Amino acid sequence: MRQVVIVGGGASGMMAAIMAAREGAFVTILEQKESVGKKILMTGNGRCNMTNTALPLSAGYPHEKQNFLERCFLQFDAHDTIRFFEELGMMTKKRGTLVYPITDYASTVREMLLMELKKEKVKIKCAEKVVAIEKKKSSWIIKTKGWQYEADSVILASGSKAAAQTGSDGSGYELARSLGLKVKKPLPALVPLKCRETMCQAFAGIRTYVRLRLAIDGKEVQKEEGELQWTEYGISGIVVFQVSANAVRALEQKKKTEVWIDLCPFVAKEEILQFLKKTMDFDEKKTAEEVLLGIFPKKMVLGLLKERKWNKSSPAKEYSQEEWSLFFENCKNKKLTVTGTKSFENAQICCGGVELFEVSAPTLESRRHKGLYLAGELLDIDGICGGYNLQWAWTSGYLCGIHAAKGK
């Protein structure tokens, strides 16, 4: 019975763990904190947007990984994904292309591989920080602080630096480079991005559905659309961390970054200039912030008013058409510049890690090393929101685990 050792206890060592039990290898799990799968629970707002049936699936990673990926989604999609889960017991269901348990819990998806994990006879041992992997002729030696343990294969699955309070230390980095693996700059994605215009503090505490443009140098390179929260600090919602991987990539590169936002999306500013005509007209005496209040939050108004430097209680028919033309002109079109992001403690995910030249799709086995297999965050592969991250996790979980258990 061949031996697999798996470092790493979230989404992808899991499923590597119960893969490489069905095809009847004996498996460890090394986990460093006190229990396993953790930081599925924080996934989804805590109700785990398991995987997204959108096509082609490999549309949510960054472009020049799609082939990488779509080799490896060849063997192990979202349909498996869903498949797999129902086998275990667990019904799901759809928002959209959104796939969630049908408990809207993601403790019930940590509770369905626990379940199989125990029923597959996978051994856990949590609080076992691996600090060395060595290769030996036929074999690898997985070292931690208090013992050392033999396998056939190992998978590397210890996750990201993203929420290092689930395990994620970026530990797994530097095993990765002991046995000579080369890795990219890990930096914080889907996160919070920090900016330079005090116009958010201005905005604090307030929500607004936007459509945000991220611009690189002066060029518009990606569109979203939903809700955006404003900060002390600069700005943050899914809105924004679907802008924020591109974002801080540009940051390494010492670009110049910046988030166009329109404040009202739903209507041409034609139509806001038409409406607000209308409401002068209809009461003269209304002041600029009265007017204003229909169309967005008071705070909001404030602030705007503020920045152009305009009384608030002046009447509204003060200001020409013109200047209301332009008023508005800045809020389809609001410039921020992207100074930074928030730590990797308030990072869902890192984009970089371990280079993608350095495994082999689809199996997942490292080019070096014969019997090492990488799964997961680990290595340079990171997508948007809406399951793309999980649903990596369970496919490069599949595929270590089978092929560490065969051994080919």
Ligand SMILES: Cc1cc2nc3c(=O)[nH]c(=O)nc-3n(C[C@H](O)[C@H](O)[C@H](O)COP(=O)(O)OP(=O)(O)OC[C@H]3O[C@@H](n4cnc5c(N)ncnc54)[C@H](O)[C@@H]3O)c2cc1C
Second form
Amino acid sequence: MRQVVIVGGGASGMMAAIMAAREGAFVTILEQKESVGKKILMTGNGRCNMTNTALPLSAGYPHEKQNFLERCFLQFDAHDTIRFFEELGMMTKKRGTLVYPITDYASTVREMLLMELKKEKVKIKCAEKVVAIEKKKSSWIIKTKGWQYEADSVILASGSKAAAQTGSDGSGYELARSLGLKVKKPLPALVPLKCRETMCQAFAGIRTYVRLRLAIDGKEVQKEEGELQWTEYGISGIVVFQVSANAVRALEQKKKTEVWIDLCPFVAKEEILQFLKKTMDFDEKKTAEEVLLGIFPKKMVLGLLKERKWNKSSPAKEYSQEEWSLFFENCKNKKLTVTGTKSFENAQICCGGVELFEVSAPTLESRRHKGLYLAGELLDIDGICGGYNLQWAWTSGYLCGIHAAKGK
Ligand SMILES: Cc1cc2nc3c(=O)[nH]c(=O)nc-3n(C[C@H](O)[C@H](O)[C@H](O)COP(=O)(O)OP(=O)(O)OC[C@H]3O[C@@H](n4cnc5c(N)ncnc54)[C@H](O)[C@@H]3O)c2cc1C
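With the form predicted alone in hand, show me what the form predicted in complex with the named molecule looks like.
The complete assembly is shown below, putting the previous chain first.
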């Protein structure tokens, strides 16, 4: 019976363990926290957006990684994920193409995995931090603080540096480096962005539906639409997370990184101006503040007027059509200069990690070391929001588990 040791009991590690055990291996998970699957509980705001059925699946990841990913998804894709969990007894539901457990509780996903790990007699050792991995002639020695384990195959599934409170403290990168593997500098992604403009403080606390464009060195590279949250330091929300990976890579290369925001994406500027004219005609005494209150939230109205140095109590009619036109031009094209991101603690994932050329697709076995496999976020794969990061954890866990158990 082949001995498989898995370093890390997150989404990818648990999936790998189940698959390796199903293939007949004796499997041990070494997990440094007091329990496995902690990060799963935080996913999707506690609901776990576990995958995405949009086609092609690889479109949810950076362009240059799509070929690699397609080879992996051919073996295990979003539909396989849904089937896998349904076979464990969990019903799923969809919001558009986003898939969730029917309970809307991320804990259900974790419970299903725990049940299956038990059924497959996987040994789970918690509070066991792996500190070193050594290659012997035809086996591996995995060292924790107080013990050492021997295995025919090792699966490194120790996650990234994002949300370290769940256990992914970046130690997996060190283990990979100690084995000679190249690691691309990890950067926080799916993370709020810090911006220079004081407008953010004026708007802090407001949530608005916006259209957002990311420009790098003056060139538009990504467009998104959705709810944005204004904060003291900058901007947050899923619409921001979606552009954050591109933003963080640009910032790392010291490129000019800007976000352009349309605060009223549902209507054209001309339409707003006509509407405003009607409001003013209906009640000539209305102030600048009063005519805007039906278009933007109050805090935003006050911030916008202050920014343009307009008197909120002046009659709206005192400002010319041209001035109003400029006012709304600015609302539809608000520029924010991105100066940085929030920390790894506030990030959902990392971009960067063990370079993809270090592993063969689709086995995910190390090209340098036979019997070493890499799964999950530890590898240099980052998806957008929408279930893509967990899908990568399921797919890579599946592949590592199957191949580690077979030893090929
Ligand atoms: C707040 C939040 C919300 C998210 N929401 C979603 C979502 O809805 N959909 C989605 O697709 N993705 C989501 N993600 C991302 C997703 O959770 C991760 O991409 C995924 O869990 C990564 O799985 P993993 O197995 O690679 O790593 P992890 O789940 O981080 O697991 C790694 C495990 O390895 C252990 N470990 C690390 N080093 C060692 C060591 N030296 N020795 C022993 N054990 C070690 C850690 O303790 C941890 O348990 C979210 C992430 C966060 C933080």
